[in-house]
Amino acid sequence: MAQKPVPFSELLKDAPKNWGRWGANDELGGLNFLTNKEVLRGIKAVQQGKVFTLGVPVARPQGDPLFPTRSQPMRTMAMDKGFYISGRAQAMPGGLEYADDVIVMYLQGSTQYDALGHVWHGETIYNGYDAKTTIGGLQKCSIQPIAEHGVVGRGVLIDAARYKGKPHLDAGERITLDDLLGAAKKQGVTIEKHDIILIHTGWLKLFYDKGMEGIFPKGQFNEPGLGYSLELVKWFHEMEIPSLGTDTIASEQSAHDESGTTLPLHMALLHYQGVIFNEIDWLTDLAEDCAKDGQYTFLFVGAPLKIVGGAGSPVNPVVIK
């Protein structure tokens, strides 16, 4: 690890930006690439009618996968049979009784999308908006514009774990651009412009097999995933990739040893290019099915909640092969 982190302003000085590409009022970033034509291209990828949902269960008694600083969801019953048994509630006319519940959770404490205003460095968020617009709720680049648009297009799965011949990547293991393209070639699939990329690392299954200690041993945040390089971020820019989804908490190799920075792709891709990040996707079943039938492309549909001012939102993405 570098002794002193390189400022992002220096590390990313040559990294491409999409600020202003779609005008001064843009809050969609890469979703501008997902036109009606791209939706139809995604539909053409459907060949079998198989459906996979990528959201993880929420509020399990054993705990859910989430960033170490975030607390677990809390779900409680606001109404159930006990209210009627105790006399605190009466059945409605005709005898109807009901159950109701409440959940308190981090909006990014489950399978989720990041808003474009979720991360920044310096004084500006995506597209040059003042970072002060995040105070008290995101006035610009919240999750709402993304939710209004939806994330729909042709998706492609890159099975990095199988490509490297292991059930899951190791802590801190880097996926390079060569790995990304090599895995695609081995799978017999071509990543095309405007594809929604999903990367299977096996990391999330490790959580369900071994718990939080399996992915954050001794509380250390050291996830595997795509690693920052100028070559990689330029490739994303040239390919006009609208969205990146993974089966990890943060969608990238969390520590970049060469610069000493944390989550540099959040800066280079989300903050600079407007690539929409989709995290904590359950990709194990999809990856196994793709390995069996050889079909790695599909229609991808992501619809986060329309949370006003939200920095992110839970989602249950749907893949149709």
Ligand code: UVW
Second form
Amino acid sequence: MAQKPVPFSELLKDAPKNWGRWGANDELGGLNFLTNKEVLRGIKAVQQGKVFTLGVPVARPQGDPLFPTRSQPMRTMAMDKGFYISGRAQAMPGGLEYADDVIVMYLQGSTQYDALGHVWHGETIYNGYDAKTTIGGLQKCSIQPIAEHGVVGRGVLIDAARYKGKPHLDAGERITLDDLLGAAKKQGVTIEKHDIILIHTGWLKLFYDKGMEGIFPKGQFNEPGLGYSLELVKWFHEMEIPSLGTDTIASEQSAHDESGTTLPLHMALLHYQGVIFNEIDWLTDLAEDCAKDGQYTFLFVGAPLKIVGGAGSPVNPVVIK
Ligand code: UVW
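Please could you give me the other form, the form predicted in complex with ligand UVW, since above is the form predicted alone?
What follows is the entire complex, opening with the chain shown before.
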């Protein structure tokens, strides 16, 4: 018989919270840790000038990786040479013609940031704002303040797949705090306070190798990733981690079997601590490069779009080593 899920209010009763830490009007959460000093610490990590862009291609005809309840981005031409050939458009004086297009997509239907008001349980979103403020568009904790601030600091890549000696983690496989620290140690890197953490699992590569069926066999949403434990969320709190990025769709082990809950880190990290979640990052090339040159730290720059009231935003994060 399926286990009755433990309510988050009970599972997370001892989990640390940052609500009120930066005042009653805070909508930035962990980004408050990313001060000018932290930006300079990120810049100091740059040693070689190598650039990696972490966004995945958007609106491929054969489909993009996304959460199973979301539909594929749709891009269509609003103007192209055909309009001129068919007489529906005229060249501008001098002869200029142009192509235009329109995209319809989930704001979280690609490489993305989650806004702090994206998930909650009960009646309140991050920092205690009423969950009703999400109705019709996020009046509080939308993606806009995150986009105004930018996500810039020192990033560190933790290669969980390499640590476990496989090209990709298995469906539902847990990464524990010991794994996280063990992988860092093996890589010869220390995770410092205020680091932006990126975790490579190899999961997204599996999508491009095998399609949706590769990552969600029979439609089952059962991703690998960091798994909830009180110890892990206390560590994030002590380390004042501003942001977490992964090459999975939802940035954490989907199912927490001990409690029967789904996505508990969305609650314990994003909703309680204001850790900014960055999902569907292409980390394969970065991970390979880090394994080759041994440099696992870098400047990380994430600039989501300033979408008014948005629950998230597509982004093409940039890593400079
Ligand atoms: C949900 O948690 C529903 O979505 P995401 O993985 O985009 O955060």
